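The chain that follows stands alone, in the form predicted alone, written as structure tokens.
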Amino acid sequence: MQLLLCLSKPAQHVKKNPLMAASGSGSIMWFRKGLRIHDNPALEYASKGSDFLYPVFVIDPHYMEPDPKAFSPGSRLAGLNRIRFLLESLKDLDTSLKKLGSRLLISKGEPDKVLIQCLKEWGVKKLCFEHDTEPYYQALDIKVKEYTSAAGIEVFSPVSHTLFNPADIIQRNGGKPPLTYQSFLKLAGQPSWLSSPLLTSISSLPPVGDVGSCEISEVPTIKDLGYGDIEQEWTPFRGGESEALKRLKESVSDKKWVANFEKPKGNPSLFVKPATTVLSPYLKFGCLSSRYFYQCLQDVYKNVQKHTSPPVSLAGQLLWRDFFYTVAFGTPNFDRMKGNKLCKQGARSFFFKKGYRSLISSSFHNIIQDFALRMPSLNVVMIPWNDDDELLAAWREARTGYPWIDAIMVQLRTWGWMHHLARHSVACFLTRGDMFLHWERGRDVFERLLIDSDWAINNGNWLWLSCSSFFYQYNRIYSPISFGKKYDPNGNYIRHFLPVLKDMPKEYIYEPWTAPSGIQRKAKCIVGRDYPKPVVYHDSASKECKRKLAEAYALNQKLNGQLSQEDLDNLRRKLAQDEDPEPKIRRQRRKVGHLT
């Protein structure tokens, strides 16, 4: 099948669902994610045999209500960029529904309570919604299903947010999630739906019935939600299914680019035209079906002579997404270090692969060798991370003194998105590279500010990048100086997101504190006044991080991962006593000068 047919093929029907549609009755389509018309099995089933269809979205106050105490404008859990992206997605969905003879019904309140009230008021016989693996939605679903079961209401909740059903993969693996990408691929195989055409359009929908006394509104604006007039730079990425499909078409129309896509390659400093699809926020909200995306990629691969393969290919990135969803679904406390029983293969396989032995500094080699040879498996590593609110604020507010890091954090705050290698850089800097702060603190910042923040993927990546689980080559550190310079020697990315440094010569743009005073005056940027001095010195800080991780790994191995809080506290005290005093003194001096 040609790609153009994949993008514009007429409506087709999927195989009939074994569940029989209720006849002559009403249905509720409960939108949470899955904010789309194409490839939406729940919407398709809700419309079959129904006289009336109620498409409902509930404005969840814990996600949408303003929180004046938060470190950036937005709710308790989400920054305004993501809230705005969601509202745009809802508006686009409402427009699409109206073209089909329906509309989106917006209500507000605790989702389970609102939905149960609607079920009672409208007397429907079917409730349909896309299955969600996040703990928050799993808890909501239990409450709603308790009511529907007692009321005799049919529930249809298909898996369509991911390529595979995580529960099926876990079942095939003996009740435990696969903990390596390769084992996941082996278990998953090809998606069962791939041989059948996906329903990519709907010609019409049943009308909306009488809403009774239920409070229903149109899609609200930012101002309607209580945010008033907000002055901030908004993300350049617009929400909605229409924009998602447009971006998808643009991406897959370049067959050569798709065929040669190879992660982790890519330039993280490109921002006018990013070096990736920027489809992640649309996948997060379900404005784009991952299954449709995957099918379109397969059509490209069939029509090129050669292409990259998982894990580095573009299709491989969708499989990574499913891998993290599966591990997260099958791992209690996946979003935290404490109580997370995640296990990993033996350390020998990654410390002593050919080419990696040289990465281990001689001062740590003996302890790592003993650790690798003796350890049969590794729980998620319990690490005594530092707790320094001032350092965290410097990282979050883009004033670390390292322009590459600060520019990325400005892009995060203003755009709600940055390239995956940029994310790797700032996550490494916060945790195992320089600051040695807890990955959960960084995770919380990303969770709030990213428009594509996804519970499973965000937590999985922070576990990975902090070397707390999945990945343990903690000697492989992203330099906050040389890494960005490799891609952008002129510093154009820095000049755009940190205009205070726009006139700094390229020789000093990544290390402005090394510029002579005359150069700083000419560039109108005095380090320590107009732009902060470094909050840590990378060479000594990264050395300290490696030492601390080596000792933490050794203690985890010795105690078989069963560290108590007392063990962690004792290790933290020991590491603090052994810390190199010079960088500590330098940092104390900077604190007195308030990072100047």
Contents of the next structure:
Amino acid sequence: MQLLLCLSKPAQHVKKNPLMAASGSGSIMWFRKGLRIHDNPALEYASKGSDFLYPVFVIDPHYMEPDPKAFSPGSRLAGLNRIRFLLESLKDLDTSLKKLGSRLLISKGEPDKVLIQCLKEWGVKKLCFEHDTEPYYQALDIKVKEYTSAAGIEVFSPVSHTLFNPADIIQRNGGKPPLTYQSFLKLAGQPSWLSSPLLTSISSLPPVGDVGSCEISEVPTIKDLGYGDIEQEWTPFRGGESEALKRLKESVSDKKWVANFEKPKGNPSLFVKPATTVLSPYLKFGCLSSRYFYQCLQDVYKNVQKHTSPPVSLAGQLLWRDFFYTVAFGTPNFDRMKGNKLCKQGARSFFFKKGYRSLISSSFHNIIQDFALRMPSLNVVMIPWNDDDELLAAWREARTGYPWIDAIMVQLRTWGWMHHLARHSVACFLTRGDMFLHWERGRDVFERLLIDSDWAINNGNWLWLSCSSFFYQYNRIYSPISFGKKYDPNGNYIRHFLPVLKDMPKEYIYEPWTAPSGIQRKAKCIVGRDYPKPVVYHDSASKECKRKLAEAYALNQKLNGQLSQEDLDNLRRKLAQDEDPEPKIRRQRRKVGHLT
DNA sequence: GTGACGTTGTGTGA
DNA sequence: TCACACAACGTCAC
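Now that the form predicted alone has been shown, please provide the structure of the form predicted in complex with the DNA.
Now the full complex is given, and it begins with the chain already shown.
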């Protein structure tokens, strides 16, 4: 309310038309993701044949308003970097809409309630919004469609966030999502829209109609949202479609770089000019169309002699995105370890008792019903992860004592973005590599702090990295010392994000606890005082993790993945009994060191 | 049932 | 720079 009051001002580009509601020629374009003008079929359809167009974005307080209890500045669900990125994206969209004779109408509240109020007040006959497969939006859309169906309002909700429609892929695979990238590629083939040009510009839009009694504001600032004066290091990446297209143009203009791109060969320690496009935050909010990006890449590939291919190529990265969207859409409880049992044993009851039947479009319902009968097939390994708030906080707050890990966590907090392999390093360290903590805890931290955090991709990658699903070679552990050193022997990345170590000689920068005390004094960094000692011994901790994973895998195999809570607890006790005490001893020493 | 395969590990030795 | 051991997983195609 405070926001609306302080921003209430006469709306520009708004034409009064008291007859509009009766004429029924108005449409609402409901922006959620898809914050762009180019390749936006919902916007295109909304503007066709409409005398008035209402471009609406609803600010959900859960997503935007300050939560003082959260572990970093921001709302309950999002860190401040991502909130700011979203506001910048909205501002850019508003500017673009104004150039086309329209504007963005910002409202605030529970999105479904606000939208239904707008639909009633404005008397429109058409509601357009981009289809979204995330559970949050699926549930939201059900509520809105219940109203539109009863009110006789046409709904147009095209798939334009991804290259393919996840439901189509699942249908083609007999009702199950493909579980490997290669099988996904085979099913997907070439996108149907690839041969025809996408609509990348619009010359004008219908004017905005009378907004009546609906509370509408301009795009708020961070301060308007109640954050006051914030002192923090902000992400260097600016939100919005204009910035996205500029970045895209820069990336694809280097044809040689695009043609030779191989994701696993990228250097995660580069930060002045990152080794990847950093287009992921723009794809996340739909400031950039993945289809337009894909088409631009195909144009480059056509004009070079040879180029890399999926999974490592740039186009392959967009296909990875679609792969995770597809598996996530076809897997109930994709974001949990413990939902798997429910999937395997009680898929029918899950779908039919929990109301998911109404959640899914009728055309897809038959497939899902069949899918439920066949049993969902994503195997999530049940692992008795440890629960240790102290270790989790050390990881989250960049004080593990391993500079490579801590520097990445500082980059996460300050930039909201890190290279993919840097994410692998810290995710492996938290889960199966060193700390043996639950991937869901790490997922929560990433989900909050990343500016590109995406429900399907984030959960998919945590399942992958923790060897819980998709990837199972738990012997392959990233070393918190040698992995970074291989790319950046001088430790420039560490020196930048952990200035406390900027004068540490390169011989010790990845393992400062090994530096002689004279060197530590000269570098003005005494380990245990200015920078923490390691919270675990990597050598023994990683061996312990491998042993635990081996036992957990064996039990999962024995019980065919059907572990009860009791089975997990028993295994946890057994693993603790057999545990090598060495990592714990180090933790005790560190703790004492901190207290004194 | 079997064999090939899997975007992105590390350390060692040639 | 490359091959190999490490130790061995699940998925897919046959």
